[in-house]
Every structure is written in structure tokens, then in C-alpha cells.
Amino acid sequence: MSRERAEDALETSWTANAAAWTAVVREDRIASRVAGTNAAIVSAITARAPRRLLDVGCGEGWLVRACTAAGAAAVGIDISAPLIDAATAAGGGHFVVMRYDELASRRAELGDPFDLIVCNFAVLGESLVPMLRALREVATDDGALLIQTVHPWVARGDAPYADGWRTETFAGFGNAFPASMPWFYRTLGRWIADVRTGGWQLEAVDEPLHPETGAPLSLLLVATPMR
């Protein structure tokens, strides 16, 4: 599958799977999130006490609601209109249907610059660098970027440790998800290189661990605007 076809299929999957995704998130049916990744991203956000926060790939809006409850003015964007509809219906923030490649041209709709930008399991495509450069334009000079994603070593499964497109079938949820989802796997080296090329200085690399097994649950990158 070409990159263009994979990116299109990725976007389409989030429209097809919106209802299923909303249900599993709101019913706490994703084991890794319950085990620690939700707490990890909320802790990383609250430690910085942001005034204005942008949640990129906000889905049904749970993280925006959590940040608003903690006192931040939070905005969520997502390419999936059904997910934004679900987020808006639940309230607790401002939500906008927006493709990642529209960030630069539609930045005025987001309001003032953000002192914290969060991508929580939302970086799934191959074209990361242009998005990161656009995010640099909507961040304050002393702002920060948090990216939480699957841990490259754990997520590789039985496949080679190499960048490339993979497919998520959501088989663990039975037949709830009508569409499979292409996603781009990155090694740790690729993550570091893309963050730097995108105009951000990597400040920390965290690996939240499962409280019982000690296995890494995710990779959490902390970056600040490159000067």
C-alpha cells in the first residue's frame, strides 16, 4: 500500500470506528490505559500547569475534559467529525474538526498560542514532520509538546524493528470495530529524528511501566520549541 493510500485509509477508519472508539474509551475497556497510560499523560500535563492546551487527535474528548476540570482552557482537534460530535455533546472544552495538515492554514480558528500541546496516541501516520512544524507555529516560545505513543520495542511484536506501515484490526474488541486501521510504526531513533526535524528540542523520554509486570506501557516524549 502506498503512503497516500495508507494515510487515506487511516483517516477513513476513524470515521468508521468513531462509535466503537467512543464506547471503549468511556467504558474503560482499554487495558493499557487503565493500567497507567491515562494517568501518565494527565500527570505530565498537570505538572506543567498549562494555561492554554491543545489536544491534537482528541478523539471523543476525555483528555480535554480532564484538563478543563483542572483549570486549563483546552481545545481539541480531530479529523473525525463523528468523534468531534461526541466530544462536543459531552462538553468540557472547545472542539474543532481539523486535519493535521490544516493546522498551519487554520491556526486563527484555534485562538491564542498554546503553552502546552498534547498528542496522546494520536500520531499514527507517516507524515509527522510537517505537523510538528505547524504545531511549532501555534506554540508559545516557552511552551512544550507531549507525545505519548505505543512503546516501539513492545509494539513491534514479531515484526522486524524497522519503520513501516502496520495494520491494527482491533480484534481484542470482537466485532465492535467495523474497519481495520493502518498505522505507521516508528523506531525510537525515528521518533527522535522526526521530533528534531520538526523544530522541537527533545527534553525527556519517559517509559511508563505496567504496575504489575514492569513492562513498558508506552513511550512519552517531552519536547520544547527549538530556538
The other form holds:
There are 2 protein chains.
Amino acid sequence: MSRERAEDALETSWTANAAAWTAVVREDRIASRVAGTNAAIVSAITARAPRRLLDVGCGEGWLVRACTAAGAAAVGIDISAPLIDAATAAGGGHFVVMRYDELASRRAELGDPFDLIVCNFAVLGESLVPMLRALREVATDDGALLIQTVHPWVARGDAPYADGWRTETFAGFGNAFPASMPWFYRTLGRWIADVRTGGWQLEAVDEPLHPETGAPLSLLLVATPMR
Amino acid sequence: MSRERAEDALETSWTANAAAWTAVVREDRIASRVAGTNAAIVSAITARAPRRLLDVGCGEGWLVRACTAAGAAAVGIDISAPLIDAATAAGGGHFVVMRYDELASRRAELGDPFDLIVCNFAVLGESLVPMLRALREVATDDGALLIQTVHPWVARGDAPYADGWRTETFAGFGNAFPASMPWFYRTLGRWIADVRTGGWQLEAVDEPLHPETGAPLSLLLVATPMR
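What would you give as the form predicted together with a further copy of the same chain, now that the form predicted on its own is on the page?
Below, the chain from earlier opens the complete complex, with every other chain and molecule after it.
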């Protein structure tokens, strides 16, 4: 699949799968999230006590709801109109349909700068650096960026340890998902390079572990604006 | 084993095993080094064309010889007197018996500041931050630090993914090694935290791959002095 076709299919999958996705998130049916990644990102956010939070790729809005309940003001953006509809209906923050590549041109719609920006399993395409640069422009100078993603070593599976497009079929959730989702696999080295090229300084990496297997559930990158 | 006993046994192992180690290095009998990690560190060093190189934990000196052949002036330090003897006999640089915890107090013996510092599979103990802070003091402001180490995700094996002391028996090299060597396993998160706490800014991560299996042979951290 060409990169362009993959990016297109990735985008449209989030409209086609919106109802199925909303159901599995709200019914706690994603095992790794229940096992620790939801708690890891909420804990990382609340520990920083943000005043204004931007949730990039917010989906149906669970993370915004979790964090505004703790006192933050939050804006969520997502490419999928039906997911933003679901988020808006559930409330808890301000939700906007926005493509990542519109972040720079439409940043006025997001309001004041954010002292915390989070991408929770929301970096799925190949193009990351332009988005990171745009996010730098909506962050306060003392702000921070949290990116939680699949752990490159665990997600590698039997495939080569190399950047590349892969396909998620959501087979583990039965037949509820109409569209498969192309997503771009990044090695650790690529993540670190992209974060830096995007204008952010890596501060720390967290690797939440599965409470039973001891294997990392995710990679959680913590970065601050480069000076 | 207590941390103190482990650190002591780690240190003495490099005297007990000096002859055996010199033989396996000089006879190219460490498979991962031949498969790519030697080439990776030499390439990372020569690409930076250093004027003055410090090789921390230089052992019998092969890396100093490889880099001074390419034009750098190099100093190698190692805790093991017999390994420094072997390095000095082979030539190619200036070699000094020095413990890592003496770097700060004996730095005058190392001469002018270094624009490149390398630790090639030479960070084996639990205490890393004080050494990194001492290395910051012998680096030029525009210098860099390269740390190559076992890849945490590969070296984990079947053990829990957690920092801790482990034991290398060198069993793969027959009975030539009189002493087993305790070494401290660090997760990726710990590496990144220690580098930062030690006064260095992570710039990039390289993961040289095994040419056949495609698995990472090592983790190569590239850092610059924090400003």
C-alpha cells in the first residue's frame, strides 16, 4: 500500500469504526488499557496538575472526561466527526473536529496555549514531525507533551524491527469494526528522532508494565519544548 | 548479593578475567561485536571526527587503536591494571588505570577536555550518575557522549523487565574466564533518566540490527552536555 493510500485509509477508518470504537472504549474491552495504560496516562497527566490540557486524537473523549473531573480545562481534537459527536454528547470539555495537519492553520480555534498536551495512542500515521512543530506553537514555554504509544519492542511481534506500515484488523473485538486500520510502526530510534526534529526535548520515558507478565504495556514519552 | 558485594565482584572480575577477555576481543570471538556493534561504535565515532577522544572502560584498547588510526588523539581509562598493561603494550593511545569514581578527583591526569567521550559496553555497575557528572567536567561544551550497551529489550530475556543485578558467566567462551561478573541491568527508562540526571541531553538513539535476525544488537545513546 502506498503511503498516501495508507494515510487515507487510516483517516477514513476512524469514521467507519467510530461506533464500534466508542463501544469498546466505554465498555472497557481493550485489555491493555484496563491492565495499565489508562491508569498510566491519567496518572502522568494529573501528576502535572495542568491548567489547560489539549488531547490530540481524543476519540470519544474518555481521557478529557477523566482529567477535567480532576480540575483541568480541556480541549479535545479528533479527525473523526462521529467520535467528536460522541465526545461532545458526553461532555466534560470542548471538542473540535480537526485534522492533525490543520493544527497550525486553525490554532486560533483552540484558544489559549496549553501547559499540557497529550497524544494517547493517537499517533498512527507516518507524518509526525509537522504535527509536533504545530503542537509546539500551541504549548506554553513551560509546557509538556506526553505521547503514549504501543511499545516498539512488544508491538514488533515477529516482524522486522523496522519502521513501516502495518494493519490493525480489530479481530480481537469480533466483527464489530467495518474497516481495518493501517498504522505506522516506529522503532524507538525513530520516535526519539522525530520528537527532537519536531522541536521537543525528551525528558523521560515510562514503560508501564503488565501486572502479571511484567512485559511493557506501552511506551510513554515525556517531552518539553526545546529552547 | 548486596549492591556493595556486587560492585566489588564486578571490579575484581576485570582483573581476574583480563587475559581471557583480551584473547576473546583480539580473536574476534564475541559474536554480537563481529555482527555489528564494533562497526556501529567505530562508525559513530569516526563520523564525528573527534580531535580528542576519551574511551571510558577501554579494556585492552582495541577501540582506541581503531580510532587513533583514523586520526584522533585518544586516552583510555580502565579499572583493570592488567587490561591497561595490555592496551599500553599494543599502543595507539595513552592508557591510565582509573576507577570511574576517581574521574572527578584525578581529571587533571587526563589532560585537555575531550570533544568525544565513549563508553562501549563499559557501564556495568549500578552507579552511573556520578560518573556522567564527572565526564561532563572533562568534555568540551560542544562535545558529545556515546554510550553503547546491551539492548534492554533484548537483554531482558525471560527475566522481569526491571532494573537489577544479573550475572555474566562467560560460559559461551568455554572455561577460560576464572570469575563470573555481576552487572547491573537497566531498563530503557532508567538509562534515559540517568543520562539526564547526569547532566547530559539525549540527542538520538541508534539500534544496530543483527544482519540476519533483524533484532537490535545494542542500544547506542548519543548525548550532549546539558546547557
